[in-house]
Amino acid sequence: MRDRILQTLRDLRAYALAKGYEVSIDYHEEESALMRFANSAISLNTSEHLIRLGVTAYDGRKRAGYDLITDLDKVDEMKMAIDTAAEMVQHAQPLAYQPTIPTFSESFADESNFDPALASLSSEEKLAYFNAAAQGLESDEIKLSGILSNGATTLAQINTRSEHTQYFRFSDAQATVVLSHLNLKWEVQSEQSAHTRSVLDPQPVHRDLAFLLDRYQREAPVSLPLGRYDIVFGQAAIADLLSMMQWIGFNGGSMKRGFSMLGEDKVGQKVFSEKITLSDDPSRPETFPFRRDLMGLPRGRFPLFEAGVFKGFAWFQDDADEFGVQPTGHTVMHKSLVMEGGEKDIPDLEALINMPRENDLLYIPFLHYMNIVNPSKGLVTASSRFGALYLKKDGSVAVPYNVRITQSLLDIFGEKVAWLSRQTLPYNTSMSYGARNPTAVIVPLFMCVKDLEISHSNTSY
């Protein structure tokens, strides 16, 4: 299949050259499948196969793009897309800067992130996963819901400035398993990300669900008073906070447009806790990495924060063109963010609850409806999701109703950080909208941050 895809792109390139066009051509193919549960039954079991072709035409500082959903057999349709983009660029408004046209110095192909067993996961395997994850946990009041999605993503590129091509292939899977109480309306949830079939294992999911279910059935619910709390964020919450930081933290284009909490004067300065080390590391297969960016630049580990010190901004090619700086190999569909763990040996939720503690701790595994309040201050807001626990210093545990935090990322990852778990895992942050783009962030299982304010507290589930 790879040979056919690349030959089709070469044929399209030859067509564009014959017409005198300056274009780059991007091919995206996805095979996506999912099984969804609701009320302890399969509510949806579906799949789709889509091929997208993107054509970008250039004329000096003018640029125009045209996308279509197509098929490899429809070469004439693809040629029409090239003609359309070439016509559009004639009427485009010139940019204020000269955009860089991708020019590959050599051909590159990477299929090391593709596992056919994961990509072709059967309906029977998905059902077996759900059954194992929820074994013995359902009842007349406790119902199972969730999604297990898997698939394959193929990307290929060519342009009229070079005969070389780039080719990438990924497989991925993401599982979300939820148990909910029909009458009390609470939920507990566990998730898993997989880059190979071998790591897709329902047993850790079952363990976490069983532990949370026991707590939610036994412990009293409480509405927490407003005020300041020591908060332990779970891996999902940490990953979502880092995902937000990509846009209002270390993104060079956002910084230049005044949409970042960091300025150029912060490079080389300590802005976070010395416990925070964050990098973009495409050597980690769990993150579905791009080892070349879409402009052809090789990608290695790129430090963002080392022991709290800000090392530098990440630059997309187009932002680098606009603001006259060097690109950093970040013209990719997603980064491979890796946050290093700390010194606390806390391998799971049970260990967190059983550890000695000097203060009450509010455990927030998930953040919901996160949004930006003030990007220049790094201020974000979000509410907790079900699965939260209130761990009292006397050893007892309560189930808190949802709360809202509105806090700066500079505080959350700053000197208020008390500790990080040594253990890390990938957390899947893939979006379900648009073209398939498997994404995962490697983060500690737990991060404790002292003295954060709760601005709102619910009085019921």
Second form
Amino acid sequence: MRDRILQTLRDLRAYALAKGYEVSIDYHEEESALMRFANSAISLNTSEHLIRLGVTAYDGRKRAGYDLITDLDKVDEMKMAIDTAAEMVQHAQPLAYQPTIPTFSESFADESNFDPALASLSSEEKLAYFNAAAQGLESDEIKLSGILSNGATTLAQINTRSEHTQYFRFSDAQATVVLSHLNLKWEVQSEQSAHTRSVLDPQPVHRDLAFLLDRYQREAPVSLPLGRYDIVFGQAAIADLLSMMQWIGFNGGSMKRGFSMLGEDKVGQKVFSEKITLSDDPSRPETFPFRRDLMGLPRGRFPLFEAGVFKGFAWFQDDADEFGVQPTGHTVMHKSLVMEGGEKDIPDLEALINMPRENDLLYIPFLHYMNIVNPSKGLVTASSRFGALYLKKDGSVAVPYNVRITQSLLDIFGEKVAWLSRQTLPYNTSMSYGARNPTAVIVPLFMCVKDLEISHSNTSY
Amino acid sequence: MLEQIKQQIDRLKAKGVTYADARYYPFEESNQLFMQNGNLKNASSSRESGVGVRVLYKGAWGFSASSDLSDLPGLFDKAFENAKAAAERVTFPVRLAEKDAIQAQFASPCQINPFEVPLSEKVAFLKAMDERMNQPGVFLRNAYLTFMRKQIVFVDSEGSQIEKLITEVFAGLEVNGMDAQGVMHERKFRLGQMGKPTRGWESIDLDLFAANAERIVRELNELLVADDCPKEDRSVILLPGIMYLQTHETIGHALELDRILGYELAYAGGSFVTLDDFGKLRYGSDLLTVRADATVPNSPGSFGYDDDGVPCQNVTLIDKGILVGAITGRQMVEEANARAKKQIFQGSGGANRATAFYRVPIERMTNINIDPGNDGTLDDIVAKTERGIILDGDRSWSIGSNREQFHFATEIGWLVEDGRKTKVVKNATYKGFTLPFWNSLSAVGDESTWQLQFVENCGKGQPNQIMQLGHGIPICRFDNVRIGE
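Output the structure of the form predicted in complex with its partner chain; the preceding block shows the form predicted alone.
Next comes the full complex, and the chain you just saw is listed first.
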């Protein structure tokens, strides 16, 4: 299949050259499948096979694009896409800067992140996963929800500037398993991200769900008074906070446009706790990495924050072109963010709960519906969800109703950071809007931040 | 193609499926243009076609979709196989509410097909708007145009065949500026219904946009020298630019029946509403009447027939403050009635929609509208407000997982003291609990304040789906609301 895809791209390049066009061509193919559970039944079982062709035409400083859902047999349709993009660019308006046209200096192919066994999980395997993850936990009141999404993503590129091609192929799976109380409207959740079939294991999911379920069924719920708390964020919450930071933290284009909490003067400055080290590291296969960016730049480990010191902005090519800076190899569908762990040996939730503590801790595993209140200040807001716990210093545990925090990322990752777990794991942050784009970040299992304000506290589930 | 699809449906019927349907998209096209600070950053178009097949077998759904139509039997068999696999784990067998077999056509009202307008004319419009916004105080200016057009042919095993041609036009302007403290502020204008009867290229009214470009630049400059929003309790008067979102997030999403029944629990969340609440729950003050009205002549929330093949309807959701209805499709009303052991819903509300041929239909908002009231104009409401704040423009929104509480940031606020608008404030926010908030509704503007706002990017579902819809809303006032946090 790879040869056929690349040959098709070469044929399309030849067509564009013959017509005198300047184009880059991106091929995206996905085989997606998703089993969704709700109310302890399979509510949806889907399969989609989609091929997208994206053509960008250039004419000096002018640029226009045309995208098509097609298939490999429809070469004429693909040529029409090239013609259309070339026609459109004639009527586009010149940019105030020269856009860089992709030019690959050599051909590159990376299929090291493709596992056919993961890409082609059967419905039976997915059902078996759910059955094992929830074994013995469901009841008349406790219902199973969740998804297991798996698939394959193929990306191939060519342009008229060079005959070389780029080819990437990933397999991925994302599992979210939720147990909810039918009447009380609480939910507990466990998730898993897989880049190979061997990683997909329902047992840790079952263990976490059983542990949380027991707590939620046993402990009385409490409405926490508004005020300041020492908060332990779980893996999902940390990943979500980092996702926001990608846009209002270290993104060069956002900074230049005034939508960042960090300015150019902060490069080389300590902006976070010394416990915070974050990089974009495409050597980590769990992150579905791009080892070349889509402009052909090689990608290696790119430090973003080291011991709290801000090391530099990440730039998309178009932003780098517009603002006259060197590109950093970040023209990718997703980065490979890796946040280093800390000193605390806390391999799982049970260890967190059993850990001796000097203060009450509010454990928030998941932040729901996070949004940016004020990008210049790094201010975000979100609610707790999915298995929050209130761990009192006397060793007892309560189940808190959901709370809201509205805080700056500068505070959350700043000097208030008390500790990080040594253990890290990949957390899947894939969205399935548009084309398949498997994404995961590697984060500590737990991060404790002292003295954060709860600005809203529910009085029921 | 249509005959081949019907043959495949018949073939699966003969194999014992309870129900099957197919949505064939001969084409779906889009055209997006985005200009930032005079740079045409995006000029792109797209086109897609394909078929999505839904099969119901032994109470379970299977779905498959492809753009490759060379193997229709394989596509239908895949959906059937998926349904068979899903039938291994059924707790409440899917039943579909009755509907008539319909042969029909629908087309969005459109005088000038935006896909026939030359690109140069669209670029010229953006350029004119960009120049209009290029004023002192404006650090970043954005203008965009988005056009969509799709033909959908729906066929099902119950004898329906419906052909739809949907045209959508979205457009907007945005200015951003930085205050003396280095904090960015924004004002936006988005195309809504604006009294226009159709939604083709003719709805891009140069004068309308020019006037609003001037307004948002002026208001941005007022923001840049404004004081911060105070942190206290006040009456909030919501203008359409934020009222639509309040309605969307805390009424619309909360009343999607699949969400109420737990079908979104693993992702987007649930709803505080229970089946027991219909006919009883006081959702808001008696000034509040809300409808899911998909019959409004010109809106993205009006689409003729939903993707179950059910005609669009005008469904009352909240009647004088009491919850009476939900946003529904064929499957969920049957399940809800059975679970409640009474007939809450009289058939489907015609709100099951899919965003593309490769996604499955789910309950989506149509036009979630609030009836205008008797409290006059904005000036009339302000005159009767002792200590309040007028808010407009969506800047940030975050909602609890059961839609029970919320936090919104708005672009701009104007303080109201003793019946008079006094000064502009920046960094305005407000928050609350959904039911107490709607029950604090103390004034509803008259018809002159009612606007239908378009929403082009409502997200829901797994796999995710973006949907277009509308909100017709008047200016409203709510009392004792916490602002400034």
